[in-house]
Each structure stands twice: as structure tokens, then as C-alpha cells.
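There is one chain below, alone, in C-alpha cells, taken in the form predicted alone.
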Amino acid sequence: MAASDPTGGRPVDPSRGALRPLGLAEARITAGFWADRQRVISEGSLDHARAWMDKVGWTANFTIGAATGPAEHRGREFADSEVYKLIEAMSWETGRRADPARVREIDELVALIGGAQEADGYLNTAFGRPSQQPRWSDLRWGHELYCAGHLMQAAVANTRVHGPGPLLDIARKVADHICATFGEDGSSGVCGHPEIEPALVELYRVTGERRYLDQAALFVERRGHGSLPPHQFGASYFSDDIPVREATVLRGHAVRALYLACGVVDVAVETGDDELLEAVAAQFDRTWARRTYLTGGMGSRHMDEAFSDDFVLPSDRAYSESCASVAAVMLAWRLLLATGEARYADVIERVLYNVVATAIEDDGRAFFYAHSLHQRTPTRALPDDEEQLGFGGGPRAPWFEVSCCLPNVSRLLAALSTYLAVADDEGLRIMQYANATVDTRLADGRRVALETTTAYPVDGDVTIRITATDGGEWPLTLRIPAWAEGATVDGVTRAAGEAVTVRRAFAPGDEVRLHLPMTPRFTTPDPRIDAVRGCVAVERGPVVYCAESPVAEPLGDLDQLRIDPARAPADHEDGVEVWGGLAAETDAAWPYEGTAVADPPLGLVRLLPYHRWARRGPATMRVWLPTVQSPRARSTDG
């Protein structure tokens, strides 16, 4: 086994695919709207989340038994996998900016997890110690093999990054621990959290024990038999009511089933099965389609954080959690470098930007949890030292009684410069615009190398430079989102939803340049999304714009906005601007009088990026706006 990945390190490096996905020291992101994303991670989210970690009791759970450790578990019992997700963050971010005192950091919390293992390899703080639960009594609700897929994940972060050391070894036991446990002759039981399936495999790919990979697909194939006890929710809310090659959609809570979708996936590539790649995503295609918001965020239940029927997606009770982003991110990915689809990078692209950008604070000290498209009631502002036990909706608070959003959104953006770009059998291919540089070898082992500059999302150019390459002809592949009518490449326009390819023998300060229109633009939703039939949204570019009414500066009653679609939006300074207005508040007695309610007076309304909200103090806001009764192209009120 390498030292260290020589590539930087990627969370995901398949055998097989149509892509290769490049590492960290592959490519960087070097300024503008990620880098500015991924600072704010670097110097508040860890150390903010670390800090709340210690203070309600994760870590020291570690030392539970101990002479001057804790009598018993604080938290809840998935606990442990917070601190895993937070190793593996700082392992990526300690892979993308050299830190010293972080890597001190990540050895001290390796030798306290270290300490916490059984002889046989069990690890888990909530179970099997006296006064617990014994060891995998729970599989339904216990989170054991969930917390050990995320130790898993978070030593192959680190071992790809730095090479081998202690918590690759922690790992590996836990891993034939399981093996032994629930194998072929052992327990034919699967975790009611999937994980497990996606880290095992990634663990093969590390070590190359073949045994991890076999116990993945062993876990894939015995879910949706029902084998986990009833519960209120079904079992569909575990991905545990149809075999996966069967299913059509992802159902259930949306978490499990974007995780476990990752896992067949994952499987799929590494055991040459076609079937169950091609069943996988033609579930997540349709979910997509009729199981999506338009921010690109998924779950519509808040009892079960759960996907609902095709086309129930209300607005005010959006659920869109953090980590499902995290987890669409994952799936898309995961696809794209397996089919080679472009259009799985259009997913990333309106995940990233409407849901992954707006989660964290401006300072990285608090998060959302769930995401809502609108938001009737002024959010509030929170203690900084309060736990919110909360954690359907609301405003960002600093830390929740369940705080998996923060980690989870910490390690994806400190390694999403590994999401730029990809190689294919002969050259590259750009799937996300950012400043960045890109520093790679082909398939052939020719070096090439190149940077590109951009204001995007602001702004739709972008310039791909050229800065070194051993000659000969190669190709250099960008994509054209769906919404990119118009677009550019050289001055010649292409058809949106294309993969153009400029093919030569570049040389350095060779340029090619990408123009993709910003104009703002109204969408409608398909009729049959109920909760949103007779509004519009605007979008510009990848992103999603919303109407804000701040507390300090309100605009009004949002559930009385009324916007005139057949004035087409217009760019405004650092936002968009609309043609409507706020119509008379009625108080009838009973609310289904019928009464027809006249279109108000009106003006321009101003309207600001989706991930921007709730960043001015308390606020309403609303995605979805619905329209006049009567549109007028021209008008002389307001």
C-alpha cells in the first residue's frame, strides 16, 4: 500500500467506469465562491463542531469506562459518527491546506477512538458496555454498522490523504469484525441506517480485502426483505420493503436511501454488475423527476425526514435536510463517473448551489438542518450556547440535539475541488465552473495542466487557460448545463444540455472560453406538484432566487406577494427584480368563502439568491410566488 494517494486523495476511486475522478492535489479550487466556502469551513466549522463535540460529551465517550472518563453515553446513539464525519473532514481539509496543528488534532481523537476497541474489534460507545444494550440488539434503530461505515470513511480519508497509520488499522478490525459477524454463516441482519455499504466498499478499494467488498454486496442484496422489527414508519422508511434490483423510486427516509443507492452503486461498478447499476439509476432518475424540490433538495415529510408520494413537495414543509444534499451529491457523482452522463453533473450543480451553499452561516458557526421553501413565520434569532433540541426547521442554529448536517456539509466541501473536473480515455473533461487549476496526467501518461477563471455563478464567463502540456493532440470536454440556452463556446453557440469538445494540440496560454447567458428566468412547475400550482420561481444561472422580508427592513406579508409573469425578471445589482405586489389581506369569518381577491397595485420586488436568506437577522421568505390573475406585459401602476 502507497505512502499516500499520489493523486491527493478522492472520496471516491472506482476500478471501473467511463471517468476517472481526479484527487486534491489534482485539482484546486483557488478564489471566488467555493473557495470563500471552503475557508469558512476551514477556520469556524471545525473547530466550531469540534468544540460542541466536547462539550455535550461526544468524544469523551470515547473514555467511557475509564478511571477519569464518564460514567455513561451522552447523546444520542449515533454519536459516534459525528466525530467520525468530523475526522473525515479535517482529513480532506488537512489534504487540501497543509495544517500541522490539524493533523496533531486528528492523531489525538484517532488515540481516543483507539483506546475505545474491543479486542475482537468492536467499536461502538452506546452498546455492549454494562449497563447497555448488548452488541447489535438493535439493528433497526442502533446505528452500529451505520457509526462503523463512517470510521470507515473517515480512515479512508485519511490513509488517501496521508497514508497508512493507526486509524486504518482501528478500521480494518472494526471491518473484520463485521465480516465475521454478519458474513455468509453469521447474522443475516442489515443496519435500519444504510452506510455501511458504500464505506465497505471504499475500504476494499483502499486495502484491496476482497472480503469488504463481498460483504457490501451481501448487505445489498438481503435489504428489502422486511428482516428489521416493524416500526410506525414502515419499512419502507428503512429501504427494507422492496429487494433493490426491484424498487422503481427511492422511497423512505431520504438519508438511508441516498446512502444505500451509493452503495449499490459502488457495488455495481466493482463487481461488473450491469443490472443493478442500470436498476439504481433509473431510481434515482425518477426520483429526481418527481420527487425533487426545484432547489434540488429531498425529503418532503418532516414526521420521518422521508420522500413522499411523486409530486407531493409543499413548500412550507419542505424538509430538504442537509445531509440528504450531501448525500444527493454522493449518488450523482458516484453515477456520472459511471455512465459518463453529463447530466448527472446538472444535479450537482443545483444541489451544490441551492442547498449546500446555503446551509452553513456566514461564519461557519451555525447551520440549517432542514430546508424550507417557505418560510411563513420571522425565523429567530438563537443563543449561542444553546443545544436545539429541534431540528425540523427553523432558522441556523449553532449546534442541534442531533448535529449530523454540519460535519457531513464540512467534509464534502473540503474536498469538492475533487468534483471539478474528470479524465476520460483521452483527455478532460470540466463538470463545475470555479476558479480553480487542474494539474493531471492523461490516460496515455501525457501531462496537462490548466486554470480557470470565472465570476460564475455572478457571472456565465469562463476561461480555460492552458499552463502546460506534453504535446500531441487531446481533447478537453465542457459541459453545458440544461438551463443554458444560448450558450457559447469560442464565440460559437451550442445547444444547452451538451458536452462540447474542443479537440487540438494545445499549447500553454492556449485559451478556450465559455459563455453561458445569466439572464433571470421564470420556471413553473409540473401541474401536478399541487402545493405550488399558479406560482412561478425565478432562477438565474444554477441558482434558485427566493422573495426575503427581513424583520429589520420588511417587505411585507409574503403569502400576499403577487407576481406578473409576463414581465420577465431583470438583473438588479446583486439580485433580480420582479413585476408584482402585495394584494389586501382579507379576515373573512371562514376561509373557503370563494372570494376573489384583486390584484394588487403593482411595482418591482426585489428578490435575492436561495442561498442568501435568513443571512440579514429574522425573516419570512418564499421560493414558489404566485402570479396575478391577470398577467400584463405593460404596466403603469406602482
Given for the second form:
2 protein chains.
Amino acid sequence: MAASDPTGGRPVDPSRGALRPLGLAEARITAGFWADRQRVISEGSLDHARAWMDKVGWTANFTIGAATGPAEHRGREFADSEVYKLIEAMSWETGRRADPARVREIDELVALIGGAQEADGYLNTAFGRPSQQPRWSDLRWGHELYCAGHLMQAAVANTRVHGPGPLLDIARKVADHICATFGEDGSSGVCGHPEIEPALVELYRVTGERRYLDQAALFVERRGHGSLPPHQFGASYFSDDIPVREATVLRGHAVRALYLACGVVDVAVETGDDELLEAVAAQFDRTWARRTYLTGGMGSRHMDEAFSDDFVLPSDRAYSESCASVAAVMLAWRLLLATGEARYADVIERVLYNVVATAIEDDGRAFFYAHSLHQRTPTRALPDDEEQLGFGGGPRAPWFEVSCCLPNVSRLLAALSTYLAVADDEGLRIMQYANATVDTRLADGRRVALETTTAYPVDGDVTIRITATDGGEWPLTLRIPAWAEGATVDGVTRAAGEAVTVRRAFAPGDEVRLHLPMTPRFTTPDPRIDAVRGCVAVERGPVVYCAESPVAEPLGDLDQLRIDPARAPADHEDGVEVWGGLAAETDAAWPYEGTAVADPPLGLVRLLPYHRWARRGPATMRVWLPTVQSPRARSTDG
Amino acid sequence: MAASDPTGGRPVDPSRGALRPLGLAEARITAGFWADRQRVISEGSLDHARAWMDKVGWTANFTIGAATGPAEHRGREFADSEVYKLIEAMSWETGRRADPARVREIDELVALIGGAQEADGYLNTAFGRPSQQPRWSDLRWGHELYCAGHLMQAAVANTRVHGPGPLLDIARKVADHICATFGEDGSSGVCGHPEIEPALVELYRVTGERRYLDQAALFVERRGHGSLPPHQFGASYFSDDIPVREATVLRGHAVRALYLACGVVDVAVETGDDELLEAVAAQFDRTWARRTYLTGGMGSRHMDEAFSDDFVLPSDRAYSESCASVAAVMLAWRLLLATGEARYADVIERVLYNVVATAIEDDGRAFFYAHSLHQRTPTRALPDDEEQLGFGGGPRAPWFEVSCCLPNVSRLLAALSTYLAVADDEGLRIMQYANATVDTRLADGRRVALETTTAYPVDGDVTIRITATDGGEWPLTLRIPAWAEGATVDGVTRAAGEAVTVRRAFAPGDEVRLHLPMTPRFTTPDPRIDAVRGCVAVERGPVVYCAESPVAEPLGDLDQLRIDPARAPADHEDGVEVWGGLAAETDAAWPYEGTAVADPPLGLVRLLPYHRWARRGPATMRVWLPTVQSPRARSTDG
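Next block: the form predicted together with a further copy of the same chain, after the form predicted alone:
So here's everything in the complex, that chain up top.
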């Protein structure tokens, strides 16, 4: 068995692929935007989540195996998985930053969990005991394999960071039990909520147990044949409608579809199944092209937390679950590593700055489950001590009956530094721009270290300074985002979307300077997206902007806002400004009478980054801004 | 106790109000559009619904009281109510048209139901027996009072048509039991699904038992104080968030809100509470102005079958449940009778022609639960013998797990003739135009009879011929719909929305000729309805039109359709034609790149009435048609 990963551990560790990921010890975020977000998790969210899980009984569920255990399971059937996700987050966090008290907390939780494991390896606090449903009796809704998957992911993270320990033993026993139960000769079922698939591959990567990979491959191939019992939401909800190899787009429950796709990439990579890899990449590409919000958010429907048909992307009833954004990053990262195509890093950047960064309150103690792009009625203050039953509308809530999102975003952010750079066959590629240090070895064993300094995304100047190298020539590749028209590398203009390689015998102190032009720009949607026809959005660099009611003074009802798309948006010290105004209200007894509404007088309207919305008290908000009927360009001094 | 109603019975029979409704024996539909729809129910739906209710065990549930009864209740907790709604429909149907076999069928069902009633009057097959939940233990979801309400409505209908009988006895025992249980000194609860409120008032109207009215008033006043346990959908789902007198708009579950509002009108009318009447009228008016689809459909959200915020009216995820349209007609009818304002008859006309008429297949054996205004992917054929679990997407389905809509639409259509005309203090008012006969007595006792002949809504000529009169002068009032610009009465132009009164000493053979101009017209939405910005719809008379994929030849993907709003729509023998074309597809890897799409070459595009969609095999469809960027008027011979 492997000791702790010498790289410090990385969330995904494929044995092959175009690119090699770095570990927590090799890439560190030192300051700036993402350091702030990591601090929010570190100082706020982890303790907040733990306290709530204690309060609502999800941790106590694990005492069910002991004589003094509670008679009743508390929380939803997947409550175990939240504790596992929290342990995963804490594991990455303690790899990122030494914290002996947190390590002790993990150990205590692991001991608690171990006490609930049964002799044959089965571990789930909601099933199998007297007065509970039998084990595996409800594959559609029971989430047993899903919970087991998150346990394995926690064990994988903990092992990579701290080396093998009791949690890995627990996870292996669970995995062995699952292989015995669901193997070639066992039950032919799949789980209603995918997650076991990537988890088993990752556990294979840590342990070398080929059976785990084979079991994951079996689960992938079994999916899509309608084996789960019928449900109102249809087999597509479970991605059980079409075999994985035949599907052309992600569909159904967004998180389910994205987790499954992660497992499919993992299986394809480890088994060398390029056809399978191409199938899932094509599904993701079409999903990105037709079923994704401007923010990178995924999931259009509240009822089934699902993708809808192509181009059904309503702003006000956007679902765009925080967990779907985590899953989208996981999937795009896997595709980036497997294919080497830098456009998947563009995906990650968009999702990070516009959903992940939006999800959590600045004190780490409240979060969005769903991410509306249009808040019509003012958000209302929520009590600190009340669990929310629904997910719609802002503001961020301290806790939800289903609180997957906070530990899920936490596990991503704690390991975020590993998404910044990757190694290729010869050199290093920078994928995300943040204040960071990288210290790793190239494929040929030479050490290279560098430091990145930037105020990104506030401005677009990025300096990469070599801090150590064993000498000799090697290539440093910089990703130019697809939006970055006019970018320069060392003063030379480069094409948007290009991967620019600087090949040099770098010496310590050498610098490469990237400039990404952070000019605010209007964005117009595909005309097939009915929900935002006749609107524009404003972006600046990777950041989507929005109008928020108290910010966009003196504006009141944002549904009356009209923007002149002929006058370019401009930077302002507190955001971005556009020309717009409020149209007159024309209340009619019947809203289809076609009363003409004159364009309003125009003035400057302040916009702020979408990830900053709902942080200053009750607010209405919209990302997509209806345009005036008669746009008129005007000189900038007008 | 009253014998059968000499008017033949009417669905709502208020003791006061601006207008007096006619009964089934006083107003008859003789031919044409609505006669066809009535035949569909009469010859298809009633037997179809009965057969399915037998097949899925909903009728057999009532044998639960007998020794040989089934151990298990089948269907949802509100299955009893569907049998009651079917009996109500059959009762009106047997009043409309003598049918001894159907009367025997009703009697047999009533005997079955009576066998399930307990000694103290309680009657519900899903609660209160060993292995079932206790009575009244789940007011939020149990639907016990709701089911009791539909039983009462069935008894009221049956009594009005056929005179008092066993069903009325059953209903009175139920009502007495409810008054004892939920009266001033009893449980203070309300039902999660309103319906008991209007039912108790109607039962009061039939029996004269004041206690029933008082109990209904008590239920109305108790609502809105958050007495039902918290739920993910919020208290608004149950209209339990705001007291009835303080609310300003309908909200939450659409059918719940509309049924409650019907009960509120009934209570207000019978108790003379004008303040309460004004409150509910204002709520409906605002709902009509801001939360209603062009079709008159209500309910924007699938998740909670609910109204959304103002102006959230997505076409593709429209809910617009058939039952909500029935409830909207019920409510508008009550408001019309109470206030005398003819605009409520405009509401009824819109809902009837565009939702009610759309709901049921031409053979009566399949129906829509939800009414999308935009079908993006082709409808798929459904098997005849399969119960559907979900409600989204077409085509009409033979049966749903929740099959309230078919009996609900049936009970409305069977009694539809009573919505055509009303009596006022002096004369008669025609509210809906159909081939019909009316034979009634004026307020002063004089007999008047007339016959209406028309091809409406195909054309707008309506001839009203007096067939009998006791002589003397009396006023005949005709409603000019709000859309009918250029209408004439006896050749004289009258204002749209006007109530035109012809006061004359009519003689048999006298005619009044109404002409409503049936010119197809474009309709543009309030700019706050984001979902349809940049689109127009086409209406002709009261009928909303749509583009359907195989009809709108040679069009394929309707999401590429662009219409020129500067060229007027025109009649065609098979529908209406507009100028439009298909824009080129511009598939991009990311749908927010703002690729300019040129206006397509334009040709004639065929539209058909929305109520005719999905009747010719798999289809895509859209009501709201995106416009070209540069509209260009053109001579009609162009």
C-alpha cells in the first residue's frame, strides 16, 4: 500500500492522459481572490458545517451501531454522505495547511464512522437494522452506493494527504462488500445517484485493487438500460434511459449526470477505452453548447434538479445547483487531463468565478443551494438557526434540509491550488491565474519552481517569475482564455483561446508577463434561448456582472431596466457601468395588450460581479439586461 | 328539502348577486364547437374514466367497508375524489341528456360509496382503518376534507338534476361529521387542499343548513395563519401564508388557490360580506393581469404546480393544469354572477377556447394534465394501457397516476350550457356565443325563449332569434368581447368590451344580429414577461393560434422560426398564415458568443388553433413566435 502521496495529494490521479496534475504540496495559493475564498472555508465553513451536522443529528447517526445509539435515523437517506464530504474537505484542508486540531477532529469522526460498520463491511446508518428498510432494497432512492462512494472519496483524500489509516481500511471493507454484492455474479443493479463509479476508480488508484476498477466499469456499462423502477421524473433523471456509450448529451438530474460522467472518464482513462472517452467528451461539449448558463451553471429545472431540453435556460427559475458546479469542475478537469485541450480550463474558470465563488457567504456560514440569475422579489433575511426546507430564492441560507453544497464546495476549494497548473510531457502549463507558487518536477525529473503574481481578475496583468530550475530548456505554456481578445505575452499579441508556449532555458528570476485585457464587454445569447431574447449581459474577463437593486441606484424595479447596447460598458472603481434607465410601468388589466413602452431616459447604471450579489442585504438582481428598442451609440464624453 | 331544481340545475346557485344563472333545462347547446366537445365527453371520456378507475382500483377502494374488501388502498390519497368528480360529471350529463343507463351507473356507484361510510358519518377509504393512518392525522397532505368536498359537490349536482337521494344523505352525514369535528369548539385545522369551502356553501344552498355555511366561513377565516406544518414548498403553496382578507394576489398551488377563492366568493355572497368579495376579486384581477398565460392558463411551475412571481410565464415549462382552467372558469363565473361585470365572461371565453378545449383528445380517451405553450422536442406516442407518472410534454395521455383533469373537465363541459346566458333584474344577457336555445323566465315571471345560430368561432356572425315571449318590453344584452374591435349589433358599430343592450317588445321571429370581426391579429406581451420578449402571438377572435411542426410546412425546427410582425396575419382555409421563415442554425461551442444571425427569407407560414395542436401525430409547437430583426411591411400581393 502507498504511503501518503509525495506530491501532497491531488483530487484526481489518473495513471495516463495528456497532462499530469500537481499535488497540494506542489501548487499553493498565496494571496488574492482564491486565497480569500479558501480562508472563508478554513475559518468559517468547516466548523459551521460540523456544528450543523451535530445539531441535526447526522454525525450522531453513526452511533447507531453502539448500544446507546439513537433509535431513529435523522436527516435524509443520504445524510451519511455529508459527513464524508466534510471529512474529504477537512482532509484536503489539512494537506493545504497544517492543522493538528483538525486532524484530530478527522480522526474522531473516522472512529465514530468505523463503529457503525458491520462485520461484513456494510456501512450505512439508514438501512439494514431492525425498523429500517433492508439493505439494497431501494437502489433508486436509497443512496446506499452513493454514500459508499463519498466515503471512498474521503478515504482517498485522507490517504493521499496523510497516508493510509483507519478510514482507508473502512473504505476498502465497504468496497470489497460492494464488489461481492454487485459484481459479475451478484445483483445487477445500479445506484439511483451515481458517485460510486468515480469513487471506485479513485480507490483503485490508491490501492491498486483492480477489482474496484472492474466494478466501476461494470456499473458504467449497466447504466442506461432502465433497470431502476419507473418514476415520475423518468429514467433520464437517473441517466438510466440511454446506455452511456450511446448518449449524446447530459440529461436528467444535473449532479447525477455529471458525477456519472466523471466516473465514465475515469473508467475510460484507466481501461484505455478511447471510444468511451470520446463519447463522454461529446456529451459534455454538447451540454456546454446548449444546456449551460452564462455563469457555467448547470440545471434548468427545480422540480427534478435537472437539465432541460436544449436552450431552456430560464434566469429566474435557474437551478444551477452549487453541487452541479463542483461536479462540472470535476468533469472538465478530468477531460482536460485526459485530452490536454485547454478549453476545458476555460470551462473551469467560468464555473469557478461565477458559481463556486458565488455560493458561500463571506463568513463561510451561509450558502446558496440554487443559483438564480434573476431575483425578481427582494431576498429576505433568514434566521441563523433555522434549517431551510426549500432551495429557491436568496439570500444564502445557514443550512438546508439537504445540505450537500457547503461540504461539496469546501472540498473543491480546499484543494483548489491543484487546479492551477499541470505538467505535460516536457514542461509546465499554467491553467488558472492566481497568486501562487508552483514547485514540481518535470517529466524528465528536473525541478522547476515559479511564482505567479497578479491582481486577477480585478486586472489582467500576470507575472510569472521562475524561482528555481535545474537548468536546461523547457516549455512553459500559458492558457489565453477564449474571451481574451488582445492578450499579450511578453508584449506580443496572441490569439484568444491560444495556448502560448514559451520555450527557454529559464534561470531563476526570469519572468514571463501575460496581459489579459479586462475590458467590460456585452454578451449576446444564442437566439434559441427564449428566456433571454432581447437581452445582453456584461462580462469582464472571466467574471459575469449583474444589476442589483440597492447597488444600481437609483433603480428600483429591475424588471423595468432597459440598457443601450450601442454604448459600451465601462470600468468604474466599484464595478462596471452601462447606459440604461427604467421604463415606465404600464399596468394593464391584461398583459397581452401590446401597449408600447417608450425607451427610458438613459443614465449610468452600476453593475457588480455576480459573485458579489446578495451580500449587502435584501436585493433584487438580474444578469440578463433587456435592451432599449432604439439603441443609440454616443461619444464616451456624452 | 328541495326537490330537483326546476331549472334543471346549475353548477353554482347563489342566493344573491348581480346576475342569476340559468339551469340545464333553460339553456341548451344544440350544435357546433361546444356540442362537439360535449359529445367527446358523453361518448368517450365518461366511460373511459370509469374503466380506468376500475382498472386502477379507485372504485374498488370503496369496498373497504365490506368484509370482502381489499386489504390495501390503491392510488393516491385523493383517489376517492376522482370517483366523486366523475359522479358529478355524470350527474350533469344525465341532466343535459336523458340516459337511464348512466343514471343506473350513478346509483350503483352511490351504493358502493355508501357502503364505505362509517356510522358516525366519516367517509374516506384511505384513512382511519387498521393499518391506515388515523383520521385527520395529516391535514396538510391527507386530502380528507378535499375528498369530502368533492363528494358534496357530486351530491349537490345529483340533487339539483335528479332530486334528493342517497348521495345527498351520504353527503349530509359527512358534512355533519365535519361540522362536529372542525366547528367552533372542535379542531382548528384547515385542509391542505381547499375544496371543502365552496362545497359546504353549495350544500348549504341545496339543504338550507346554515351550519354548513358557517363552517365554510370558519375554514376561510382560519386559512392564512400558517397552521399547516412547514413544507419545502412554503405556506403559500397551501394559501396558508396570508389571511384571505389581506392577500393581494393568488399564489402557491394554482388549483388550491383557485378553489379556495371560489369558496371565498361563495361565503362572501351568502353572508353579504362585500369587503371579502372585493378582496378576492382584487386578487383574481391582479392574477389575471400578471400571472396568467395568453391562453388563460394558470400555474407557471411544475415543481409545486404553482403560480410564480409576477410575469414569470415560461412557455416551455408552462404548467397551466387543465384543473386550474376548470377552477378559473368556476371562479370567474362566481365573480361574474356576483358583480355583473362582463369582463369575467371574457375570462371564461379565453380559458374555454384555449385550455378547456385543448385538454381532451377528439375521442375523449386521452388528455393533457399540463398545457405547454412551447413543445421543443417532438411529442411521442403513448401506449393506450399505460398510466403516466409525469405530467410534462405531450401528447395527451390515456391516464395519469394523478387523473383529476379528465373528470374535472368533464363536469365542466357537461354543464357548459349554463354558462352561456344569465338573467339580470329586467332581462337576459348573452355571455357566450354558441348554437343554443334559451328558455327561461325573466325576474318578473315572463317567459322568454330564443335561439342562437352561429359558426362561431370560425366566423363571427351570430343571429339571436326570439322564439317565444310573453310580450312586453325587456332588455337583451350582448357581451362584446374586449378583443372585438369593430363589432356591430344590427349593423351599428359598438365598442369592444361594451355590454350592448337591445331593449324592445320582442315578438317571436324577431332577430338581433351580432357581428364580431374575426380578423387574425398579432398580440405583443408586456415587456416584463421575460420568457416571450421579442415574440408575437397570433389570435383570431377568442382563439390563440400556434405553429406546429408538421403543419407549418416546410418548417422543421420551430426554434429557428422568425416572423415578420409588419405583415398582418391572414385567414387561410385551414387556419391562419403569417410571413416568416427559418433562420440559419449557428451552432457554437458556447451559446453566448453573440454570432449575428441574418433574418431568413420569408414565406407564408401556416398556424393552427392552439386547441387543435398535438392531434395529428408527433409534433413540436410554439405559441409565441420570435420576430425578425428588421420587420418590413409589404403589400398583400407581394
